[in-house]
Amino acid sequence: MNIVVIGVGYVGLVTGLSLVKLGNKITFLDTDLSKIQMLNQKKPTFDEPELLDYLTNDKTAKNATFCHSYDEIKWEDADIVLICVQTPIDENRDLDSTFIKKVFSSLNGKVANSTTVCIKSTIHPSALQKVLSEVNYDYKDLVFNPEFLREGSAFYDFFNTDRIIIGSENLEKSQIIASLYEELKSEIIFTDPISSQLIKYLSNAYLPLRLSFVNEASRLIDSLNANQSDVLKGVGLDSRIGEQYFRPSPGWGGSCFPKDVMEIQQIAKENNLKLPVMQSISNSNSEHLLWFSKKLVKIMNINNLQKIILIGAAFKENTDDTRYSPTFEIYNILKNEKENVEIYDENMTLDNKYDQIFSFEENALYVEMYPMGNKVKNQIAELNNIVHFRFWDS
């Protein structure tokens, strides 16, 4: 099929390139000219395993084009339009619909009735209906197909997804979207638009709930001097609980979990609902970041070290995404307490508001913010008078 993918972020680019592999022709559209220029030169615009391989593949070269203007697209030839733009939270914790509003304003009058317009961006339908009413766009034929791609394993997740969710009031167009995934071995759930988005929101609330729980458990384990790995393994082996997303960490962040948890809280507020468990998820994470920061200071002082060095600026391994990164949160906490703290990341250069080092130093506490490769471990092992701290191993 001929598909237009609007937005070349994690969701749009990974989804589109995966669909090329499944035999479709994809036209990528993004108004950020610099990104389109890089992609036309087969250069990745973010770090993601396998992305470079996809961009340099001969099949991609034949079946993927990258455009930065709506006027470049032959809309009459499009079988499907996939909308994959960001839907961030503004400073008031409200949904910022600026990007998706621009998309529908630009699409109005261009897309044929026979074209299936599908939203992969995360936005609850009531908010979308408000946006569409402002640009006079018809809602009833839209299809919602939320994504469940983890940064760092996005291509694997596309082809090995646990489920495919399709929400629409138009059964015919739902089937068209379902046909994109006919080669994948995954259950497809057809439902209504609101339910489809709630599946995404609640999944992205439950996972940080687990992370917050295991981090609180790790604090209890630490305070009683118990064996962390034994306790968490013993709990996780319960088949009702499981071991996935059960690794303690300095805190959780990223582009999805914080945003979607805040948005659920806002939806609840608008509907006069009290959801104390949902409310506690973010509070627990904030408390854990404070606790972890104090723990680092304690370790540094006990060992008579001069500074704390946080290794890894991203919010998790195998990505360069620093949105809501625990590294930055902990850095800011320590700086506010006048502690000597720096960040080391061999893969990216940070904004000058952060003290960054590019070579290892002695007399320091080295903190892996997430599991690192052997290269970093071996370099640290050669230093004198240092402590190498991995929270999940403590």
Ligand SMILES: NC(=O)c1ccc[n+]([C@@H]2O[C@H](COP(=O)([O-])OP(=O)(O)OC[C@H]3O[C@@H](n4cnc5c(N)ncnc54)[C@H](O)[C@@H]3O)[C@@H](O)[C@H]2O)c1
Contents of the next structure:
Amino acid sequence: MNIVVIGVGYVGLVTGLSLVKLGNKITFLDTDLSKIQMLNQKKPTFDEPELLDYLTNDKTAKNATFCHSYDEIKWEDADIVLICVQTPIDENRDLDSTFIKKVFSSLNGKVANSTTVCIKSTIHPSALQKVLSEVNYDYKDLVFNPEFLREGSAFYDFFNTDRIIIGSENLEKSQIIASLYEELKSEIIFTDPISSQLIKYLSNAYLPLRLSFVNEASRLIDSLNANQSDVLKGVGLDSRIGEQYFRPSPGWGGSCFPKDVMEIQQIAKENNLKLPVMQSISNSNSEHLLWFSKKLVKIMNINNLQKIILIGAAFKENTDDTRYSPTFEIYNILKNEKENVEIYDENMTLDNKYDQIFSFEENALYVEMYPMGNKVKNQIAELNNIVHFRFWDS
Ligand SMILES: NC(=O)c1ccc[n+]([C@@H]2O[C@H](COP(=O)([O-])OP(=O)(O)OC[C@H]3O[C@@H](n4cnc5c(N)ncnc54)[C@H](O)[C@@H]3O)[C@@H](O)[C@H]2O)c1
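Output the structure of the form predicted in complex with this ligand; the preceding block shows the form predicted alone.
What follows is the entire complex, opening with the chain shown before.
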């Protein structure tokens, strides 16, 4: 099929290149010219395992094109348009719909009725309906196909997804989206637009809820001087609870959880619903980031060290995405307390508002923000008078 993918971020680029592998022709469209230029030179625009292989293989060269203007696209030839632009929250914690609104005002009048327009971005249908009525775009034929990939294993996740969710009032167009995935073995749930997005939002509420729970558990374990790995293993071995996704951390962040949790709180508010558990997920994380920061200062002082070095700027391993990264949150908390803190990350150069180091020093507390490879571990092991701290068991 001929598919136009709008937005070449983590979701758009990975989905589109995976669909090339499944035999489709993809035109990628992004208003960010620098990204399109890099992709035309087969250069990855972000760190993601397998991305370089996908960009440089023969199938991609033959079946993928990268454009930066809506006028370059032959819209009449598109069977499917996949919308993958960002849907962040603004400073009032409301959805910032400017990106998706621009997409629909650019598409209006260009796309044939027979083309299936499908939204992979995370957006609540009632918010989208508001946007569409502002730009006079007809809502009823849209298909929602929320995305569940994890940065760091995004290509693996595309081909091994636990489920595929398709929400639409138009069954024919739902089937067209389903046909994209027919080679995959995952279960497909066909549903209405609101239910499809609620599956996405509730998944993105439950996962950080679990992370907040395990972090609260680890604070309790720490304060009672109990054995963290024994306790968490003992709890996780209950098959109703499970051991997966049960690792304590300095805090959770990323481009999706914080905003999706905030949005679910907004949706509850708009509907006069009290959802105290969901309301507390982010508060628990903020509390944990504070607790963790204080713990670091305590370890530094007990060991007579001069500074704290946070290793890893991304929000988790195997990505360079720093959106809502716990590293930055902890850095800011420590800086506000006038503590001596720096960030070590050899894979990226940070904004100069952060003190970044590129080589290791002695007399410091080294904090792994997420599991690092052996290279970093071995380098730290060679230093004198340091403490190497990680909050989970190896
Ligand atoms: N990143 C993830 O792990 C992930 C996982 C699941 C779902 N999602 C959801 O998918 C959506 C996209 O997330 P992302 O992380 O890939 O975003 P991103 O910020 O990485 O990429 C979005 C891209 O869209 C482009 N864009 C913005 N406005 C445009 C326009 N008018 N026309 C063409 N291109 C435009 C931007 O230049 C950017 O390259 C969001 O709704 C997000 O919540 C993200």
